[in-house]
Amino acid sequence: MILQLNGISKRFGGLQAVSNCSFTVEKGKVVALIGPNGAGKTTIFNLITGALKPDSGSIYFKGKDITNVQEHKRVHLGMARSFQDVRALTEMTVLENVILACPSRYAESPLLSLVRPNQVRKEESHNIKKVFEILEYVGLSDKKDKLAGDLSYAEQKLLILARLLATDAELLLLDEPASGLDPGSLRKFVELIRDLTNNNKTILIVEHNVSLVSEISDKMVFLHHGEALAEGKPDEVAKNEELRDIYFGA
């Protein structure tokens, strides 16, 4: 397993946004968390990121407790999420958009950059070619010099993805990275999220559109009131009657 909750719970005053939650996501799977609105999806999220801490429970990432590990080191760890609104720089290129969230051991360190010059333009070299491969397989090769405040809304949600690429993460949160797309847009975004895990990345979802989860996952979470109420495959999860009535309201 490449992620583990294990009995995560967190409260805001009086709000229980997340109660004794627990499930797996295994290397190279499309697991969705699916639920009705507060259902506690994007607290789970920003609890496995570390933007939050649990009041209780642990979090293990590749066999290691990070319940405590700060926000930052989980991403050199190798998580990356995006976010349901866009967070594109839109003052500045595709191309460097996608560069800045390359991991650059110099640009962390001022003083080593200065005394390894050689090697800070072997980075940068390394950089650009692996963002000019990322932009080509999301399909933005020709925007490249394009500012990201002029791209179509679908194209800043696969400059988005490029931009989760370029850090190298194994394990990438989505939060609902499909709301608003044409249906053309969508059955791109499709394609490149079942190529992904045929390129050892896995991916956490989390999805409004419950026929497109159902179609790209192979697994369901389905949370209420912080809760994992069940977990398996979409089509056994969906077949389940009272889950249904709870998420559509019946």
Ligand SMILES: Nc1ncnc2c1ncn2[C@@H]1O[C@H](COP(=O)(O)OP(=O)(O)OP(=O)(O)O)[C@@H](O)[C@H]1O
Given for the second form:
Amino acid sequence: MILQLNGISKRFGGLQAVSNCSFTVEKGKVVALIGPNGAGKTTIFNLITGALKPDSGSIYFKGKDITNVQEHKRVHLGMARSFQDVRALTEMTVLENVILACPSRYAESPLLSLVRPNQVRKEESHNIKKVFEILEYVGLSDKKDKLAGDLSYAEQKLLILARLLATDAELLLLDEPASGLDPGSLRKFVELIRDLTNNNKTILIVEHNVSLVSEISDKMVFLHHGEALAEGKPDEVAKNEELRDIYFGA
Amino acid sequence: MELLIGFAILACIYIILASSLNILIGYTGIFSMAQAAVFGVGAYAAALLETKLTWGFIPSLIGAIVIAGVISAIMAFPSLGVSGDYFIVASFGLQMLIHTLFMNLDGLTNGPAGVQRIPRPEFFGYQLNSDIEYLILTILLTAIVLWFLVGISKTGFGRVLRAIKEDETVVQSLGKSAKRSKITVTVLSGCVAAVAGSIYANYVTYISPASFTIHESIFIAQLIILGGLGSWRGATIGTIILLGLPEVLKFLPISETYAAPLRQVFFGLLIIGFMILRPQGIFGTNMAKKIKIKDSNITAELGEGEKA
Amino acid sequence: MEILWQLFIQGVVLSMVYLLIASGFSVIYGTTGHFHISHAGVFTLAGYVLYLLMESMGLPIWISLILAIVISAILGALIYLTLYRAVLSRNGTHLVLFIASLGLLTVIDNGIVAIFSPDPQTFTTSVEFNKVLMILGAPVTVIQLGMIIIGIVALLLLYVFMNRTKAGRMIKAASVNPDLSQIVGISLKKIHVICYAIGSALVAIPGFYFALDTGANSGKGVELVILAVMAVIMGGIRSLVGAWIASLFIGMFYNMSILWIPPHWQTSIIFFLFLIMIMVRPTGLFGQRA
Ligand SMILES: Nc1ncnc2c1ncn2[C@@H]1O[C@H](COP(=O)(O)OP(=O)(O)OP(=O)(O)O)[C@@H](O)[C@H]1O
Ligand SMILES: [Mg+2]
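Would you mind giving the form predicted together with the ligand, to go alongside the form predicted on its own above?
What follows is the entire complex, opening with the chain shown before.
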């Protein structure tokens, strides 16, 4: 078990976005978080990553209580998230986008980069090598000097995946990574996800395409009005008539 | 010739100031309208260290840099939680607050009368009395500052700053503390502005709050916006062009009482023209896109109270 | 006791200045989202327009005031129609508009100095308006009293207009949801023109007061407008009443606190309070939370 949510709640004014939500994510598995629009999926991501603070409940990551850990420090502990609205840094090159995600001790400190220029060079060249490998892996090598804003939508989504990999995080939180992809890119994407779990990554994925998530996930959590209504094997959850009705708004 | 030397010294001072704002507005997107206040803190600190404590030029310069850095760090706090227009207002507020402090801390700043008889720098018993000698010192310091800033902007730190400008939330999600980087860059910018302050104080040998007003802040911001946000050529060549152009008015048969405001009018018209036709300034590239306040940022701002 | 009363009356005068500037800014900003810093330029221009009408053309004060208000409103609308629309139509952002607005302010403030010299232009015909009246022992000039009365009337009209008329409700709807308004067929351009006209008419009133009181002068507007904008933010953007309460507080604080705090520290304290407030409650005292 790498991640555990214990009775998490979050309120926005009069709206209970997440209410007493608990579930776990096992190491090396793909867990899918599904539910209708506005169910609170993205909010749960924000709570897990620390972008938002829960009103009550606690979050454990790798056995450690991280409920009060700052957002950027949670990344250092080994989790990273993508955004529903992609958010590539469009004014920066593909290479810069990914290098930015690499952990850095020297290059990003103005003081250290002045007094330890050699360390900075070593770190940067190490990172660049790593970034090249990652770009090769996701298939963006030939685009590395392009501005991210000039990439196609599908390429931007791959870039975001590359960015997450560069953080060295073990737990990847993917918010609708496959939405808007053409069938070709979708195949490639599924293969990547499979390959990642074989490479020791754990994935928590939000996805509206139920057949797609049934195919790739080991477990499914169904969310409705901020509550985890069901948790279990993908085909069980996906076939549950009651949940189907909620999901398709019957 | 004398006129030219004076112009060159002033141009260097403004190049430093424009550069200090370039790293702040141009790189990080922190739209500060309080740079004249920080400039003033540097000038006052240097002047007081030299006149009251009779420190030499270099120790006072370093002292001024440290003091301005500390004050910038304090100034950074209230404005960090807000963005967009609120930040602009907050920085205007800081500018005016510090200006009132220059006016009112009589014991320290001598109020509206200001600090007088600031000595010209002296090195090993040799005093730089002529303007040309002072110009050489000024150019030297300006070169050091530019080398430092341009260098910083090309490091990984500069990359983080540009990322913050585009999307702070993303930077945060990649394990970098956007807050810390913003404080750091504000301090850096303040330290650099303090160098300009020290050069200015020792050049005019008399400073008063009148030189560090909100209008001066607006002027410095306009310099770098016209030069081109994010462009070092804009901060340097752009500044020289912009300061030089209105000087042409000097050769027209207009008395100085009219020439001074007319220069400003000319400058304001330039701003307006550029904002309509070329918002990225003289040397900037595609800034219209870059300085867009994104919807996503606004959402983030609204959710601010909720943030961990 | 008497000094308290005198300070209170002076507080009311200053509050009215901020109330009017802040209301004007709030009407414009709340609806258009434009950081119209040239509001300060309109403030200055209003004083000079009045000066020209009364001193150069010799018109009586009442006619001059009415004409000057109308001219100020037209000036504000023109700034929007010419400059701002030119900036926005070329894909300029709100930040670009703010910078252009700053440029315009520079042009107005310095253009006036170039034409009229940096010295205040005092009104020769206004001696009788500087006459001091006593209200329960507190001295008030005719000009101050006039501004308060005109100001109260203007603010009441504004309140009624915004809440009781169809046009006002349209403006409110447009400020909350501009996209929807456009779908419903309300012309945003028209609404924005109205807002600029109203806002500029409001800011003209304290502009007249300053001009009549100490002479028309340039460059005084920015700091007043920034303080008024702080009042708008403190009160909560889009909350007219919030802006009023914050303006009252600032005006009263300036005068009443003289009893306890040396007079030149007021401005520093106001700025300090504002910065603290923006840290703890960025949405303002009366703004809705997200
Ligand atoms: N910062 C916020 N402030 C106020 N309300 C919010 C905020 N973030 C989310 N909400 C509300 O909380 C509810 C849950 O939103 P959330 O984005 O988590 O849904 P979701 O499950 O991700 O939906 P979708 O499938 O559309 O992405 C929605 O009603 C949304 O409007
Ligand atoms: Mg979502």
